[in-house]
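One chain comes next, on its own, written out as structure tokens in the form predicted on its own.
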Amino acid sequence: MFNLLKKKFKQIFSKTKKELEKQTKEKEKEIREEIKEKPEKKQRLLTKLKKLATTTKLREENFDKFFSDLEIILIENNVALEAIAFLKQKLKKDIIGKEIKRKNIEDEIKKSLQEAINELLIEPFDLVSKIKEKVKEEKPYTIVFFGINGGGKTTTIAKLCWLLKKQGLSCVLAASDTFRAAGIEQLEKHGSKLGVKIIKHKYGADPAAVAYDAIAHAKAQGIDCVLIDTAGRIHVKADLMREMEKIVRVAKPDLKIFVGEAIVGNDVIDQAKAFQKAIGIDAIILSKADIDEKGGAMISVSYITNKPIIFLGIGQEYNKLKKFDKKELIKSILS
């Protein structure tokens, strides 16, 4: 993933230490011609020259270059403008004046970008041993899942159910997508490849009665979770957010989760906003995350909404729901 990203970011960091040691050779033959003009000066001077054969300043006017050609790429690679707009500020207050040692120019810009992006992204929480601590005073634990149609949020459903039980948890889904056709029975294929039971009602049935049907079973069979699919028509509709609004009341769930794919950059951001404004999320799950070439939404969807991306999905198999970690998707970036 990320290989144009990666190799346009290196491209940068190189002209940036080119233009650096441009600056330095300058200054090098100022001080030079210093020490000629001013001799009773120059063992001062030369402590300032051999101070400048081995470091260098980053300086604004070095920075604001530096910074144009980072958001352009920034920009062609998805990133949120606020995201940007963060990051330059956070870069600006760690790289203008800061000394830095010549031969360690690009490695000093990629590790305070490093922190910068570090920083912008929200940390993940474990949802599993979120879940387990519930279930042991009360069950079941119950998750919302909201998307629009076609962003994989069916389908990430059955792997986080197959990861729950993996764990030990058991599970009822809930086929609260009462709009979609075939919709009911995607569901029913994978509960039925999953060992899993689904609770339905019929196409054009409230959502929210669905959702209610299926947490009273987990309750008087003991199961653990309820996961509830929902319908994901247009994002920006009014009648479809009511919908998510009043399964939200009727459910009270544990926990309400985005399923959006990673390679749509900025519809996805546009698509979390939504159902956080509508709604309110608690966490972020990107699909498709293994075909992602630009890696935007992954930059912005979690600071956009100031919530955790928790997983990633990275293939069809019901093995491939991937645990979100900061410190890889960095590494991927910039290494």
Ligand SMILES: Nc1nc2c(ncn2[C@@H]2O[C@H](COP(=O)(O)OP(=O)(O)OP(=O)(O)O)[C@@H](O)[C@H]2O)c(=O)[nH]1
Contents of the next structure:
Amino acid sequence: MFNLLKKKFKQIFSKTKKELEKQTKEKEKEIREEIKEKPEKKQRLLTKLKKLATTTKLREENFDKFFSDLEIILIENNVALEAIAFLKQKLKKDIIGKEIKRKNIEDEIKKSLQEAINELLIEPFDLVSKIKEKVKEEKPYTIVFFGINGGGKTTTIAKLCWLLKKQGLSCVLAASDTFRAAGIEQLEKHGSKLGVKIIKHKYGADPAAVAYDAIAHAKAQGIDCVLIDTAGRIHVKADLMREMEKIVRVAKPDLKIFVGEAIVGNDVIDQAKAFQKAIGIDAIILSKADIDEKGGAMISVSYITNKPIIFLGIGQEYNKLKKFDKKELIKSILS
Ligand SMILES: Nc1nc2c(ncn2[C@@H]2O[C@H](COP(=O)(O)OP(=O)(O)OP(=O)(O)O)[C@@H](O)[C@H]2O)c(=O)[nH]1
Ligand SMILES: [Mg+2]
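Rather than the form predicted on its own that you just supplied, could I have the structure of the form predicted together with this ligand?
To see the whole picture, the full complex is given below, headed by that same chain.
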């Protein structure tokens, strides 16, 4: 994953290294000339020269050149502008004026960038432990999933249900996408494959009522989790938000998860922001990470919403839901 990005990063690190080497050579020349002109200062200047042989310092102008190259790469790879501004400010503080061993220039810059991205990403929580913790006291643990259409909600619910079952947690699925008849059928197919019950009403019914019934069923049967599937629309629209608000009001979920496609880059960030504003989100799942080559959405969405990415969808099969790992992402773009 992200091989192109990795290659581009390498190029700018080595460009900055070359520039610093050039700058050091010029400085050395200046000092040698000064020694000739002011022999009385020779000792002090020789010490300076010795230091220069092993260390260098990044000046503001080096940083600006480096960052303008970096900025282009980040924009090309769908990293949101707010996230780029954060990285700039963080890196600037970290590397300008820092004394670096000449042989370590590339590693030092890379390390600073890794640290900056690490700070940008919010640490994910462990969903399974969270659920287990609650159901010890009270069942069910209710999760609502939302996002625009085709974003991967229904598939993600099926994958998560598979994962929870493997962890010994029982589930019921709520077909609160009553907007599309095929949406109910799609969830039913998953339900029968997974061997879990789905609660459904008719096409066009009130999605909040479906969610309510699913929760009542879980309470009555002692089921651990209720996973509520919702409808998407082509765009984020007011009627969709009203529908989601009502589901949230009625279901009082423990968790509201935004599901979006990693591949649409900045669009997914705008969608997440819209849902965040209208109903509040607690966590993010990015689907289709298996076909995302840019990584920008992964880098910026949690910074922009201040909520963690907890899973990545990495394929269509049930076992293709992967816990999001900050270190692994950073490694895959910057190792
Ligand atoms: N490659 C890949 N495809 C995925 C992934 N997640 C979902 N898909 C595919 O994306 C398409 C849309 O997924 P759905 O789960 O139906 O999306 P949705 O958000 O429920 O869509 P609506 O019900 O229309 O709002 C399906 O063909 C899925 O198989 C993923 O992680 N990787
Ligand atoms: Mg769906």
